[in-house]
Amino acid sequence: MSDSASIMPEHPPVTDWINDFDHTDPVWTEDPFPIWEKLRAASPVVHTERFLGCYMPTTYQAVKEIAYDTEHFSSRRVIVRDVRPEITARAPPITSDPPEHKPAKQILLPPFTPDAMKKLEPRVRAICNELIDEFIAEGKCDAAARYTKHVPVRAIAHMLGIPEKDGDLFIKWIHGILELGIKDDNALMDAVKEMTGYFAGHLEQRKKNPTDDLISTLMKAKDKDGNPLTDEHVLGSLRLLLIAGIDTTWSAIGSSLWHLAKTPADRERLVKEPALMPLAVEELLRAYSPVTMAREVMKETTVSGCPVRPGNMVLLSFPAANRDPAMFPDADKVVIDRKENRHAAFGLGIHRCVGSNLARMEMTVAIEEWLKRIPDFRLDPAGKVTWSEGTVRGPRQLPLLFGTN
């Protein structure tokens, strides 16, 4: 296949959101609320022929529906894309459906266990002081490429017993799988095949030299059967843990600190009461939750009395589903103080984020330690502010200056 062919013709611009809606339009990108808004006073569940054929859920309650459906709904792909190619590349548990999907995900919950990150807590807290000092004195940072960006990257490679200075290769790997990879097939299965052979070298590493990381962890886990794991599936799940684990937390931990940016009054109320800082961070997800997953149709039924065919694929939005009124009063405003709050940033049903003590503990640690050295910030009026475009959102330019003046 050449390039050119690799490469998906241009999305045209959205004129008709309702019959014609596109994640990846820049109007999307740039403020997508107002958009899910007017999606949802138009019907429950909305569809496009953009993608080959997608359905969006609109409310909290069409999103559930289908997250906790495994019948109607497979999760063997989990980005809404141009092109369906054949499946070769899984990565269990988050491309498993039932059977398979209950074993291959229980062997990843014990490293992520409250008890596991405490052990952790320590070492993400001088990650984000050892970042925070090489740029406090200039007085200004690009906070998501200087600051947001490496906290989940150090602190993933630290527990999967690889070098942090590999940290870059990680974050090509997954600009080229998250974004590029959406409209340029190559992008994705050149990314896909570097981290697969990064990956497979460390395996070999282990199988003559074990160590106490999650890499081997998982080469020692068995399955069902009690027989060890394929290489493929030790593969596939450390391609997960990478994916799932670095993109979405860099995006959660960027919006969080843009909202304070341009929010003073919740800034100085989380310096002055830091024990907020824990219905805080559950408000900043649900508020800009970062992650949207997708689902097949494999059999027709009907979702919030909408028919939905096989042959589509579903663009599972978790962050509309959090903006719903229906569900959260106030769904438009950001209170940092809310206590019924029953999001859906880590997803719902069988599915549901084995890393979000991994997640919370980030954030609140990369928060906590910039409030205690950066109390004063606010957006540059000289820089722009650029989000992610398709699958995770969050800021990718983020401008900052310190102090009050």
Given for the second form:
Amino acid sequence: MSDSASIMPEHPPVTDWINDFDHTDPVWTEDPFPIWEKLRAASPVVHTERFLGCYMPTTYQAVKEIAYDTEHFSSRRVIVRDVRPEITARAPPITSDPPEHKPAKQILLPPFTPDAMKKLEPRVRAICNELIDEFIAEGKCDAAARYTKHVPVRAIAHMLGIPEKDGDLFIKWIHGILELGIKDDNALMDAVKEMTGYFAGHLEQRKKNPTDDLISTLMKAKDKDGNPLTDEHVLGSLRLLLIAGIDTTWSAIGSSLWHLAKTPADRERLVKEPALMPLAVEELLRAYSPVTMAREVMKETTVSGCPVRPGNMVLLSFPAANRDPAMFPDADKVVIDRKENRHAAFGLGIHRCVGSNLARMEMTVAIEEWLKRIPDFRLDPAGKVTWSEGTVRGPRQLPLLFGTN
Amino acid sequence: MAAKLKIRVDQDKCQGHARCKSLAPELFELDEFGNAHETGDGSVPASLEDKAWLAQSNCPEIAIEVTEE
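Next up, the form predicted in complex with the partner chain. The previous block was the form predicted alone.
In what comes next, the whole complex appears, and the chain from above leads the way.
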């Protein structure tokens, strides 16, 4: 729930999920999976009057149709919110449609290839061990607050060339944009403004003293006509990398540790068979996909036979698609060595997450290093696991006990 | 003798998820944007046939074609 004074009225609790769904309802936040099953049984596309009108595709097929259809569905708004103010702060390429999308994306792709991530991997391994050193002797910790959050914060700061110690600021802005911002436009605008000011300062520094980091790479990049990117474009892409690069992976690592804490069989198997990690990471990404995107309907069309009309948003739930039993046998079961897994955790089509290779590397390294140092752990019955609300889902409190403690 | 396999990555469909490269690094190469291409002419050595099918069945964009010659 929002912890700030909200300018919008609180949402009434949902009683009719099929015709009045709300992805910010506390019941959804706590356990969305039975809700998605109910919606999927009702229709491949459901609708709510909340959020000024919003559809949700409930099947893998319907999600895929929308993700591939950039003619009828625009990415200019990528968060489903209570309000739809004029678009001021763009974040290319995530908020871009064709034909602007491809050149904006191609600038960001080379720094995020698997080979580029291999160079970053030793730093991430060191970050994980520095964090574990801080709490391992205590025999317990809130893993969301002391581990899973800091891995992506420090990794992305390292890549961008900004101080890792500014992490608390990043977390505050992201909370304002992705959670509070759904219902509170001021919280979102304040966060965007502060973030833009922060990065503008870093741009100015680099204009005087160029550096060898991702910010400088973006500043040196040329658009498709050979012109340097505008400061506005660079700032937009930097906002995107910070917003998209942190609580997404924070959530994915957290959900993975949560699953392993409550599933000793999977945990013991991963400790004994580390070669399973690549398949296990993909399965954890499928079962606990953190990211739900959005589209705006631009023209009337149909999705899986269901009519959709302009003026509505679309809650593009990759997490729900990844639980569709028509696509994945035993979809609600974590099969740690699942062989066939075309999951859509990083999206489908042209907007495939630019940071997917970074996210996979961080997840793999964070779970590997944790299991090496803390092979035996469980949920702390004295604590409570809490989950983030809305666009990105993952544990925000994850109290764990280690070993036989 | 089993039929020989050949793979091809459809460049219109590939979005650079790189699942194939992770599962079958011998059979795929990534370009500077991270998009996948089949190694050489796409012929699959008999010892790597399982990996070819594994890569094919994990591509989220259904961009990998496996054909039997």
